Amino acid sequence: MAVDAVVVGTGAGGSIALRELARAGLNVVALEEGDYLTSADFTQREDEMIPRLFQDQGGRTTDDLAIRILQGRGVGGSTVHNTNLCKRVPDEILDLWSTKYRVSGVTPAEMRPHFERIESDLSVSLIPTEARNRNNDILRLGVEALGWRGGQLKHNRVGCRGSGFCELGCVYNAKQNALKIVLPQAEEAGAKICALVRATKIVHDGCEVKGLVAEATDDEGRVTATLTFRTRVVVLAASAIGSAALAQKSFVPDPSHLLGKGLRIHPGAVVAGWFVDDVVGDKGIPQSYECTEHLSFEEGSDKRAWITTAFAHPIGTACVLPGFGAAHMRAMREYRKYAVLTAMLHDESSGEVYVGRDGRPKMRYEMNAADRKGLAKGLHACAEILFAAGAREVVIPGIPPVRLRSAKELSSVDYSFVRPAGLPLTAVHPMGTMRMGDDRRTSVVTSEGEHHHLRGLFVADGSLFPTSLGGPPQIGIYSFSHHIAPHAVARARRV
């Protein structure tokens, strides 16, 4: 099949690239290895939706099993299951990329129109204070009691019912995301979306893209057909993990040995506080308030923890709640009385993506000493907030768990458990494996998103980011794809 362009992945970055290519009048197709699910398919059951919406059925981890990595799989990508947090890439980060990492065209002033366009497309707004559930209000109360920086977050919901099931897909179709908004716009402009089709190889001659090979599969992942696309433009938007792995499997030129390197993932851990009165943290908007007191965007800072809420549904809670047998049952019976916070690390540790012997992507990542210390400070801050808000007991689920009855006990906590396999860690924001920049010796793609050495290969996802963001990346990914799309259009028209 001959097409003008192929987009691999249909999440935040892929949806925008697909829409803009189609609106330019180009014959473009998007490939998505997951299924095409809609609000009618979202059952609000963890056992049913996690395997359908997440890579590796929710079991993806780093290669040492120390960090669980939650990534979307399906049409709409991670925008289907995320909690709709909408923050722009911080000005300090954009300035850093422009100066130290030599990325052109991404200063705060240059990116502002892209952010504004995306926020308008997705109906981004401040979460109303009346929509803040008690878990988030506990965070606010603690932050205000301590005199720390904090504030209400923005989201892209319209008509939210407050069911609390955002992470399992919105049955009420309130998410204004790639699945609901952007991909239908792309289809209206003539784009085609192929679900259950896995890209396997970028065809090229070492200098320019010639095509792409893919496999169609059934619901069980069995290959049913091989598809070959003749095209001179391929846009990778399969996440910092999927895009880098496909490029590696396709033997994309990598003279600087940077492909797959520089992986950042925002690793995070939780702290739980027990309250006398019910919290019922699983109902309402999951995340509506943040604490930024311990977050700095200055490289090398010891303040690199972004704090927000992180309540889980019952099965997810049972998996991380300390205890066994009767003790675990007693703890689960107190489910309604827990408030849960998370410290997410603005990480400077650098991991990598590589392809395993089974042909699947693998992630090698370990926090350095400074990052472990930064995360420990974030966990300490979470405990301080919970006690300041009135918690009677605070639990940090290390191995073994740390149980505290008062803020005074915090001074004696030994945080040496913040290490691989010493603390349940989760990451949801892979970034940085095909970083952008003007210097081909220090970056994989240009500031316009095109590969330095392979003409016609573009990247339009979190792979582009030279560093961690220190916050939710979806608006950044949508916006950087919008920044790159005109260059992909121009290339497709030239060839």
Contents of the next structure:
Amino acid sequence: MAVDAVVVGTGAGGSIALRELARAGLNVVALEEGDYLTSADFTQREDEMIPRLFQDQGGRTTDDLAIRILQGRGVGGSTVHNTNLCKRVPDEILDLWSTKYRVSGVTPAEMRPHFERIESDLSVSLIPTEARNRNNDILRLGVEALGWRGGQLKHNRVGCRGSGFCELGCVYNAKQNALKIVLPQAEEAGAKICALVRATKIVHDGCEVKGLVAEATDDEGRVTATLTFRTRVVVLAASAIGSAALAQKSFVPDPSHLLGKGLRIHPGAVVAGWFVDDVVGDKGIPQSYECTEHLSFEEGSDKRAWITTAFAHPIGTACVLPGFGAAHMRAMREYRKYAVLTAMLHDESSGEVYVGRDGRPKMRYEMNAADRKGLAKGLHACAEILFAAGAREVVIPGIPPVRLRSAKELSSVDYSFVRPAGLPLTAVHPMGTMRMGDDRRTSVVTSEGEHHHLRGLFVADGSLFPTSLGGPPQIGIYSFSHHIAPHAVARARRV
Amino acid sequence: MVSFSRRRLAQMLGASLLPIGGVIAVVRSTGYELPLVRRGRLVVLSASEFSVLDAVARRMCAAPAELVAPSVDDVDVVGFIDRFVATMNETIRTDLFRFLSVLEQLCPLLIGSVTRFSKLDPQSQDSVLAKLEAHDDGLLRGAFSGLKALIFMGYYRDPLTWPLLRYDGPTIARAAGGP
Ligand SMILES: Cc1cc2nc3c(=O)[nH]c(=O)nc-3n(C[C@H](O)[C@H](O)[C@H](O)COP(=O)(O)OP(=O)(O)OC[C@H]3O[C@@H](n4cnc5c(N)ncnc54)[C@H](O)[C@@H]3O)c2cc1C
Ligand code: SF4
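Could you switch over to the form predicted in complex with its partner chain, since the one displayed so far is the form predicted on its own?
So here's everything in the complex, that chain up top.
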């Protein structure tokens, strides 16, 4: 099949690239390895939705099994099950990219129109304070009692019923995401979306893109057909993990040896506080408040923790609570009485994506000493917040678990458990494996998103980011794709 | 002497040994019998894998004495895992099976026993699991938490367990009917 452009992946980055290419009048097709599920398919059950919505049925981890990596798989990508927080890439980070990482065209002033466009497309608004559930209110109370910096967050929901099941897909269709908003706009402009089609190889001659090979599968992953697309433009938007892996499998030129390197993931861990009165953290908008007291965007700073809430449904909670057997079940009985916070690390550690023997992406990632310290400080801060808000007991689910009865006991906590597999770590924000920049020795793609050495290969997802963001990345990814798309359009028109 | 060999064993059980779990599984997977109700009904689990998972699930989901809680049989934890594992990608499934054989055949050595895990008494099984959860080797700790996730998914997915937590379950009618 001959097309003007192929977009690989239909999440935050892919949806916008697809829409913009289609709106430019180009004949464009998007390939998505996961299924096309809509609100009618979501059941609000962890056992049913996690395997269907997440990569590797929710079992994706770093190769040392230390960090669980949650990532979307399906039309709409990770935007289908994300928790809808919307923050722009901080100005300090954009300035850093512009100066130190030599990325052109991405200063705060240059990116503002892209952020504004995306926020308008996705109806981004401040989460009403009356929609704050008790878990988030506990965070606010603690932050205010300590005199720390914090505030209400923004989101992309309209008509939210506060069911609390965001991470399993919204049955009420309240999420203004790629699935509901952007992809239908792309289809309206003439784009085609092929679900259950996995891109397997970019065809090229070492200088320019010639096409793409893909496999159509059934919903159990069995290959049913091989498809070949003739095209001069391929836009990679398969996430920072999928895009780098596909480029590696396709032997895309990599003279700088940076392809797949620089993986950042914002690893996070939770701290739980037990309250006398029910918290009922599973109901309502899951995350609506943040604490930024311990977050600085300066490189090398020891303030690296973004703190928000992180309540889970029963299976998620059971996995994170330490131990097993009778003691574990006793703790589970207190499900309604826990408030749960997470410290997410604005990481400087750098991991790597590579292709496993089975052809699937694999991730190597280990937190360096400074990041481990930064995360420990974040966990400490979470515990302080919970006590300040009235928690009677605080549990940090390390191995061994730390149980505290008062803030005074915090000074004696030994954080040596912050090490690989020493506490349950989860990461939901992979970034940085095909970073952008003007210098071909220090970046994989140009500041316009085109590969330095392979004409017609564009990247339009979280892979582009030279550093981590220290906050939720979706608005940044949608917006950077919006920034890249005109260059892909221009290339497709030129060939 | 004993403590020396246990330390050595702890080292051996780490990353380098997990990959040979598959070999152990082939060599020592005899002597297992499935309960009658399971015969011919399992999708991917062998009799030995079933026995290990069943033993681990019983300890992980053991209720405190003061509580009446659904048993792993009531909510068919291992049957669920069998169906779930059947849909997993091949690599992850193979790793899981290897880990199960390491757990069954070698991990009892962590408490100085040569008895298979599934044949140990409950208290000894708890000791093995506790040692694994806190093991020096990150890979073993990681594998343990993967197994724990699978078992708790099998248990807490079932609406029978939700009253224990005062969890209301889905807000929509079509999902409220159960699995
Ligand atoms: C639980 C969770 C909560 C989150 N909450 C928030 C939040 O509140 N706010 C926020 O800003 N961010 C949040 N995020 C992160 C955010 O959703 C992602 O950063 C963002 O969606 C990433 O965009 P992307 O385009 O890089 O990749 P994705 O959105 O992940 O899309 C990539 C797509 O590519 C597909 N793909 C991969 N390989 C191939 C292939 N070879 N062929 C075809 N298709 C392929 C995948 O199946 C996937 O659908 C959350 C993420 C998770 C997991
Ligand atoms: S909380 Fe709102 S957005 Fe989330 S699943 Fe419920 S209705 Fe949808």
